[in-house]
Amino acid sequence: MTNLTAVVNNEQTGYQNFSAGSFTFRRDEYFAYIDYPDGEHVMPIDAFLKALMRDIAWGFFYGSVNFDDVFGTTNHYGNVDMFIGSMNEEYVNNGKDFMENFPSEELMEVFQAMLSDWTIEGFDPFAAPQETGTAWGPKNGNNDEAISRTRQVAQRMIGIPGDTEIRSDKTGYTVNRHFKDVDQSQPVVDAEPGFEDQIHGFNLWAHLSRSDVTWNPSIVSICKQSLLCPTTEEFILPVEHGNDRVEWFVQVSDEIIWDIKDGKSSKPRASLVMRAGDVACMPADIRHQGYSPKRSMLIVWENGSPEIMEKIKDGTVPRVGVEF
């Protein structure tokens, strides 16, 4: 099993400090302090809360979740990498960079225990700043109810009956400020008697509306390997997400400015702005962070094939979406 401890920091504070390996993780009232055998590190509090949500809340996700330029976890689909400086070419050249491998249940349940002893009342890092409390100050409570939302996952397509629920006002979502001119109509599907449900259709522009989260892609289709994950984006990213697989981005409203980055140096490769009815196919060896200036949509389109993990571990998987 990990090394997981968690003892309190201080009278002052409050706070729990936890390890994994041969990493500690503290925090105090303004910042977050990552300790491994070559040094520490150190990220505002909120930022870091905000990137280990996601995470957390992604399992990992493909590739791997850069908390910033320094610190991360790359996911091998079993087991996970925890490093400092390992996709950061000036720690890597200068022998700072440190990485640690551990198996991923066991790493998952220090980083949810972490985040649930430093996310203090009426703070919720999964949604945009205008739509929560400060991460800063001594322990005060928790937010247990907001960090323990999950991403909807439809088996089909949301709304299918047995499938995962389409949000409306039945369900107790609400429209977003900044959506409050999305049409909420469904569309009307008349299907022949024996096939109602293999047809079927919903309004996503409605359903994403009433998101009350950001950054968080939510699987709305499947169709064979091809997964649908559309989200509502507001304000920054929180991680530079570094693929391991090409993804399909469409912008389905308003703006997102995308920093690119190499996946393994962290050096600036581009600078991309998508508005409404811009398609853009994200290279499997970059990472990505994006800035919303006000709340838009965007369809992640992933590829969910289990081939292709053994494509990423044998160095075969495609870099970009075509070759001329």
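Keep in mind it's a predicted model, so treat the numbers as computed, not measured. Positions refer to the first chain, counted from 1. Only the largest set of C-alpha atoms that superpose within 1.5 Å between the two forms is called the rigid core. What changes on going to the form predicted together with its partner chain:
The Cα position of residue 223 differs by less than 2 Å between the two forms after fitting on the rigid core.
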The other form holds:
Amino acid sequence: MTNLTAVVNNEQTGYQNFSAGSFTFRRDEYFAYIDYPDGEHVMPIDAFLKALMRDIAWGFFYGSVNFDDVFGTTNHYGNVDMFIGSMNEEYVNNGKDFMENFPSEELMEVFQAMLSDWTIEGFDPFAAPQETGTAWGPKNGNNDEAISRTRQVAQRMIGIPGDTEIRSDKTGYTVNRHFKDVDQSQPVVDAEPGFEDQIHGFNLWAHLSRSDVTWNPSIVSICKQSLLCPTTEEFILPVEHGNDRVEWFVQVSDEIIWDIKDGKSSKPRASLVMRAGDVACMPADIRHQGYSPKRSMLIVWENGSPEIMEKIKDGTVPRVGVEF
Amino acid sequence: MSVEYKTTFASIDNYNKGGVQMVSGNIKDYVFSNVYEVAANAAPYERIVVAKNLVYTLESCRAEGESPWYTCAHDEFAIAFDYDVEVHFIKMDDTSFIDDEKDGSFRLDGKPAGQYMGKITLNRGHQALLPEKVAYCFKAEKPATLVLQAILGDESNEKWNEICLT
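Having gone through the form predicted on its own, I am curious about the other one (the form predicted together with its partner chain); can you provide its structure?
Next comes the full complex, this chain leading.
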């Protein structure tokens, strides 16, 4: 049989190969090669690293993280599937799909080591394309500082004494170039003596205008298991996120176009145009990818209830947010 | 060339709602509405659920004039989405009537007895904590949009057929 595997010369480029189970990952100056028992899948290295960054930052997230139409991961919360073609109708119908299950920690270690080795100096996979250098070329240092950023998670609400700090120049978060016109004033708090620590407010839009990452929600307030997870978005969500539960979006500013496909087959379902004030729910059986022409503010609203996990396991999780 | 970017927000009196282009399926699956449109068509301080996940909600509320006093067994949060809204707080002398197991805010019978804690004046984008077991009321000189992070309760109204694309 002809060997169709691409030739990658690590001695020339300086990169390492990585393995997890039957999968082997290699990169050259422009592409990532994913080798599995039945073949090889190829992705542009910048797209691969941006997707890998989100899969790591989100802890394999809710449901599936599709790096593209073929390769991705599905989170089972403690263990994770890594697949080729399992969410692609043609691969499945022709028996060309391949999947392997891993303990989450084990695969995460491989992914983190790969991201560290393959991300070169000057390339930030969290950043918008106009805010970073390129991923191309031979091994040239690393950017561990950028890829080790963790998302900010409030325990009750951002800015409450002892909780996560509000972003500011002082804490190293400058206003993004697309949000220079966003009002930075803080709410006027007139607390009576003795109640200064009990009344709290902050400028959420200003906080968001200082986000240094794209497509990476943080948590600003928690109402029991209700998590308000705003984020700023620019260019393309680097993955197709396959939902295993419903997920709500509230568009705060500007505009995002959401491309919606069937979660399993990837057949097109809809296109949503969301503008300031729009609210929409992603059904539990779709995958979605967003396009944000200008950096925009989006509230992702999540439910962290253990009850949801139980419903996913027993197959009773609601497919849609509301039936009416 | 240096570009000056303009961030597009909206308001209860100036919004430009998007929409859905369907290929297959049912447009109702996306439960698509707009918080400003909902507030524009609501009565003052009517809370209308725009997002719901099990018992948890996001509610659009038209702030206009002075609201009744409310309280809740758990924290809630309010975000001013366009114009100025004041939030006033009272630490109630008696909170024994609040059922710890009851979700969602409920209306009090007038201004409660207790210590005035102060107020927060919210402008566009400002978020306030509505602390558990504290009484609060809103004041707005002109119609404004609040979005509340809450739990389905006595004050929550569901009008999906009226607010969503169908």
